[in-house]
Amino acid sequence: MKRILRLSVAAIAIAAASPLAAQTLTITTAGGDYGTAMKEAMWGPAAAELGIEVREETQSDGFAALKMQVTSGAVTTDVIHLGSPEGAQAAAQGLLEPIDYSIIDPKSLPAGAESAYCYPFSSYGTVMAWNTKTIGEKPPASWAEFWDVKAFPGTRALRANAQDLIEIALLSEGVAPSEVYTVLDSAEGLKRAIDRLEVLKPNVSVWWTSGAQSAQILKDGEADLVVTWNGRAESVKADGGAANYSFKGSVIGTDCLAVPKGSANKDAAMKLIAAMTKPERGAKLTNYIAYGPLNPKAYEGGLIPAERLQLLATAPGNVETSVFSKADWWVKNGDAAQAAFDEMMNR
């Protein structure tokens, strides 16, 4: 009997221990590629160190499903994973828990990078791509130098939408990355950025609306130099095309992970995301998709291969000169940003 008893006893003293034991969270992804992944370089690891079991659900519009369960009361994931952006406007509509920094490093992330609600951990960039072909070995070196069509002449294609191209506008006239936000709260900065773009408006021969398109356009030689984001770029290098890009001045996208609000979870969502986000996990995400981690040290100590750093945003080299796209910014101004943008498109 004594036995028995001093073994329930450590079987107490373990679980107690071990808080996360026989515990089951649910995470909620895109699915896809993304989501396996995500399984494979972060949660799959994660959920073993720790010690639970994490079940999968696949959403193509993880907004719209986090918002039924919140407003529903029936909140059934734990952890998912956004577009910033789409993280800004849950966290707008009080549909997520504040991030725990208290178990979650705070120092984790780039400064501009840091978020209240959804922790980004993946990044993309929207960079300047050219035509080898007609612009040769020597293209833009800067934004104002894509502007400049006397010293680079050739047809440019850009994204028929405000969202990347009014930073872009400003640092073309050289406001600093740091700034370009702090320009764009004030009164003049949206039009300074309208007016930028109209500049350039007449040496645009194509406005594209899919990232797919502007891979064709690229791909065809239908322009110069064109305004894409780095993995239609990088597809499109690799497959033999004409085609270089740079991400100097690149505008870095972010997805992220957030706690649904009311989750039964959270403390163990928040330990969750903190495991899934380790250095290593970050890096290793970037063996099955180019998208750079945020945590930089997941740059360090050769954890990622030296020529696929290359194909990072935020990569040493690559991040510098980069702007962290505002999505709060964008989700109070964006409708604003978007009608200021097609006046200019329509005149």
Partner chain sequence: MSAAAYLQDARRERRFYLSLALPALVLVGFAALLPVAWILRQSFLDLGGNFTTANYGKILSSGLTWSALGTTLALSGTTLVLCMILGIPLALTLASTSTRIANRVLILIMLPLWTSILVRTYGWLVLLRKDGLVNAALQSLGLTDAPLPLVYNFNGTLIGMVHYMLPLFVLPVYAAMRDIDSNIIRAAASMGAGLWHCVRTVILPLSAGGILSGSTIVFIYTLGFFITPAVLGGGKVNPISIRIDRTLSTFQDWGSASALGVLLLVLVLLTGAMLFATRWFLNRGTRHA
Second form
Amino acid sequence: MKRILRLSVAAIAIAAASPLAAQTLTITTAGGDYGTAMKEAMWGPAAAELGIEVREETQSDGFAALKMQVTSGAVTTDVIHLGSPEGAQAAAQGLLEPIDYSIIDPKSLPAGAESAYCYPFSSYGTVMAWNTKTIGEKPPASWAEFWDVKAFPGTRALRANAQDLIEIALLSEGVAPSEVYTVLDSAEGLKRAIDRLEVLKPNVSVWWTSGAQSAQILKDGEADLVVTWNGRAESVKADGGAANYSFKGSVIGTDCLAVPKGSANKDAAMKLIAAMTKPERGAKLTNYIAYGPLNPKAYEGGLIPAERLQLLATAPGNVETSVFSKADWWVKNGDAAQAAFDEMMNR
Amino acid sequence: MSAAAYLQDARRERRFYLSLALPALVLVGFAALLPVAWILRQSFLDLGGNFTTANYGKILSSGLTWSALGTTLALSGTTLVLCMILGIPLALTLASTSTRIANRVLILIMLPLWTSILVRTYGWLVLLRKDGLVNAALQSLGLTDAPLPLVYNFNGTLIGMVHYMLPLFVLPVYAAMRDIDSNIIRAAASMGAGLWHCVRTVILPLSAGGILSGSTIVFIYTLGFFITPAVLGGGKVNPISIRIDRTLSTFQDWGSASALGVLLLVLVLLTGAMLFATRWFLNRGTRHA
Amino acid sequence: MAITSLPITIDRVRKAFGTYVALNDISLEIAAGEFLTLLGPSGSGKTTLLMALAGFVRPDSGSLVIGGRDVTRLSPDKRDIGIVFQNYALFPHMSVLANVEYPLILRKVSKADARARALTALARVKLEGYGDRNIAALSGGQRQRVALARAIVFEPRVMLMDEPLSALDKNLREHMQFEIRRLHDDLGITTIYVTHDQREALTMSDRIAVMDAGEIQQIATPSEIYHRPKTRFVAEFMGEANILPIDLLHRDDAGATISGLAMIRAESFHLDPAEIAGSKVAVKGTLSTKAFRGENWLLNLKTANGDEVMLSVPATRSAGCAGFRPGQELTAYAAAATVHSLPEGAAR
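Condition change, the form predicted on its own to the form predicted together with the partner chain:
Full assembly next; the chain just shown is listed first.
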């Protein structure tokens, strides 16, 4: 009898604990410095605020992990960190729950960065960088001047990938940042961008394939004008390399947070995303890594120190002439754009 | 002991040797054959996992595939020719010096093989880039006014590949030349053959097996080279291996990438078969000619 | 094949490898058409001398003159010397005919002419019909013949042979000795032949130069070398020689004057003094070992003062040998004419 009593007490204890257990969420990040930064600045404080427990998993290929979990029906993660193009691709393949904008404030995103399935939270810019020894103090002021090989006869290094470059190519022809995807959606838009790249091709000495390589090329002066990512350009400059860069006409890429289709804790996951991307948390992320938050409010009230602000692609003063890379467009047209780019390279 | 008992002993001995080879066979089976089988299977699947030949249709109808194929063959072929031009005289010189000196020089030649290909490739980058040592030397000697484009192009890739492959080419050629009885060469000389004649009519034919082995290694090895063109090619040298990487990393198209992999494998097998046939022909030549 | 053979003069040729002196101021005259054998143990310098003649070893000093022309500094391919190597050194990637044609093609002889001459050379070494064969398909003896044909086909002025028969079995070797000698007699090419086999040297040569430690110990006809060696080394190298102090010999005539060391060949001894006409010597000892070798018996005697004496008794007159017991006392007799006294200072 005594034994039965003890058992039923245990049963009550388990029953009482179960609502709490439902508040345990799993977040999947890329790990490394980036993952640590996200934990310290974003989801750690958010979990404390919400009073829930968050468990972290790291995956170098988040998209592959997501696809495996959803297609096998064993969804173990509630929030996943993806690159925006991956997010759009995952959405197109039906792997994500739609973002619940009744829980997350839709006004927390700047115009051009909206996304239905993967909420963008941090950004980086594809920028123009140059060798200060050969180009000097008067670098090209725009992509149009970047294309002007008479005024700026140095060699160029571009990424061996259509991404960002076709947007830049259109900017160089005077297309307004807000019009870039309208032009690209037109029948001749892609061809126009590719043809523009082909004009510059003879002056491109290196087509780089990794961020590290682009930094090396900039640092070594292998090319005089380099299209690279702002973080890479900044690290070359900070290391004392003869290099500088500008956010003028940068193409902004974003990383985003999403909830896998079939997550058992969908609503809690949405709440976590909302909490971890609050302005002060996005601002704090920049303490760790030069990826600017998307939320315009993060740039207000001195949340980010002024000297750090200049390093962020999305900071006021940097973001005005930029194009937000449109993940949806890339998911739909990426293969065609890439193929056209490769064929241009091959000509 | 009866004949049957002897046979049984022989069988037992064969089984024993087979069991010695088993771990290696299993390893080869798992490490080499399974992935190949997997790639073969993958190349016939569409995104939904259904059987299709569309991947092959796609890659074979793309001009990019054919130009990548051309680049691959041009790289491997030119690397082989350069290895022969540089390697055969080197092997000849080594074979004609004392074993002691030859062994020391061989260690020097082999030294690069002990460093990672990535390190060596970046080493070439340091030497050949615009502000690199070679260009700096050329300019300070007044041989050139402006830096020469030594890297981030076909030639730079070639330099890296030849540097990597040369030791692997020289070894079998040197071994074959070392194996030639020195009296045979003396005999040729005594009959009036000068150095060039001796090389052409005696040394080269007798080391043909080694040259063929070296050529096989160089050609087949280089067909799949990735790091060197990726680092030294500057995006302008795109053999099949780079095409596969691109298909995977930017298109996430496992089917087409696998089909390209199968294409590369077929290329390797065809080349192997050709070289095998040449070897067979050579052997037959020495038996009956 | 009419060949103008040439004389060779080797004048004070010296060659050292580090501290090791391979040739110690060797001088040698070889007549045109002569068959001279360089005989010696391995390391005696005979092969080095041959290679110096061929041009593969450059002397440190001295000169090599062939037919009045100094070839000391001439490269091997310009010396016009036929060489037959120990291991044949045939070209394994060519047919028999191509091997033999090789020196002719180098000399820009027309294809048809080269073929005809190669076939003649093959016929001369009794290899008619072997032209299309592969080298790998030939026996050792056949390969040796191809090597010979290849060496004579371009009518060299001088022929060098470096232990050409050492890889053959005994019967074939003896047969080939006669063949090579016959070939030499037919062609009359000045030939220098290197061997470490004294029987081969005796069989084939006009003269033999016995070499040791980089020097020529003696140069003479085979019979002279065999019967009248100048040094103990030559005496012992040429066959079963007994070197004995003269005073050990019991003489039956008091007139002869010999002193110091004497050499008596094992086969010069008789057990029956009646078989010897004229003056003779005798040596006494106890039998230590005996062995039957078919054509003869080999007996070893130990003399009272410990010298070993070897007797070779031909099977035809060996009655009684089978019954000898070790320890038995025996007396061996030799004709005084067969006792060769070694010159003073040759005791080495």
